[in-house]
Amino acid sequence: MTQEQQYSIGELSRLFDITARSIRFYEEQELLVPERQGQSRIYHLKDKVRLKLILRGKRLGFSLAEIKTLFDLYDTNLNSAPQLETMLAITEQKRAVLNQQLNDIQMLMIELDDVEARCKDELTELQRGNNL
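Taking just this one chain, and keeping to the form predicted alone, what is its structure?
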């Protein structure tokens, strides 16, 4: 019989380069539910995978509430369709927000180019006037 890999909070902290405090926060948010042995927390492969998904979700701009919703759907449905449909809806929303931000950034870059060009032109005119 093979024994499932177990991890301490320190091992997961080092593995994912995050603080133990962050892991405890994810527990408070009910995203991780480690086994308890007295005061010690024992994490299993499921916890390790969930922590990886939490960090990936955060990197993609998902809120912890959105991540929890996906976990809850996974835990309560034998069929993954509801989880996938929710994931697609959240992804579509994130994409729309990012596209708007991208458009905003592009407009700001155009405005900055214009300001920069005007400053350079004015500086050139001032330098010409000083050389006369």
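Residue numbers count along the first chain shown, from 1. Model, not experiment: these values are computed from the prediction. In this text, the rigid core denotes the largest set of C-alpha atoms whose superposition between the two forms falls within 1.5 Å. What changes on going to the form predicted in complex with another copy of the chain:
- In a rigid-core overlay of the protein, I110 has its C-alpha displaced by at least 2 Å between the two forms.
- Relative to the superposed core, K120 undergoes a C-alpha shift of no less than 2 Å between the two forms.
- Once the rigid core is overlaid between the two forms, L53 does not reach a Cα shift of 2 Å, moving by less than that.
What would the structure be for the form predicted in complex with another copy of the chain, given that what you showed me was the form predicted alone?
If you are looking for partners or other molecules, they are not here, because only the chain is given.
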């Protein structure tokens, strides 16, 4: 028997280094639907995975609303052609955004390289000056 892992809200918040308030907020926004035992929330593996996805999405600049629509689409029984087409359209759009970000990151990296190189040059210059 594989015992399924369970988490309290405090455990989850420590795991992901966020506040319990945030987790409750995500639930309020219907991004999480934890089980209840008495008054307390109980999170299972799937909730943990969801939370991970939420945070990843946030790091990429997605709003909670956007993340929710993706979740909803993912959860939906995609049984009609129009729904599937919609889903494909959205994933394509997200893909475009991600590609744009990839581009942006590459550009920024190059600029960081440049800044770094200049800094190091200046540092060695200063060193030389001190040694004379």
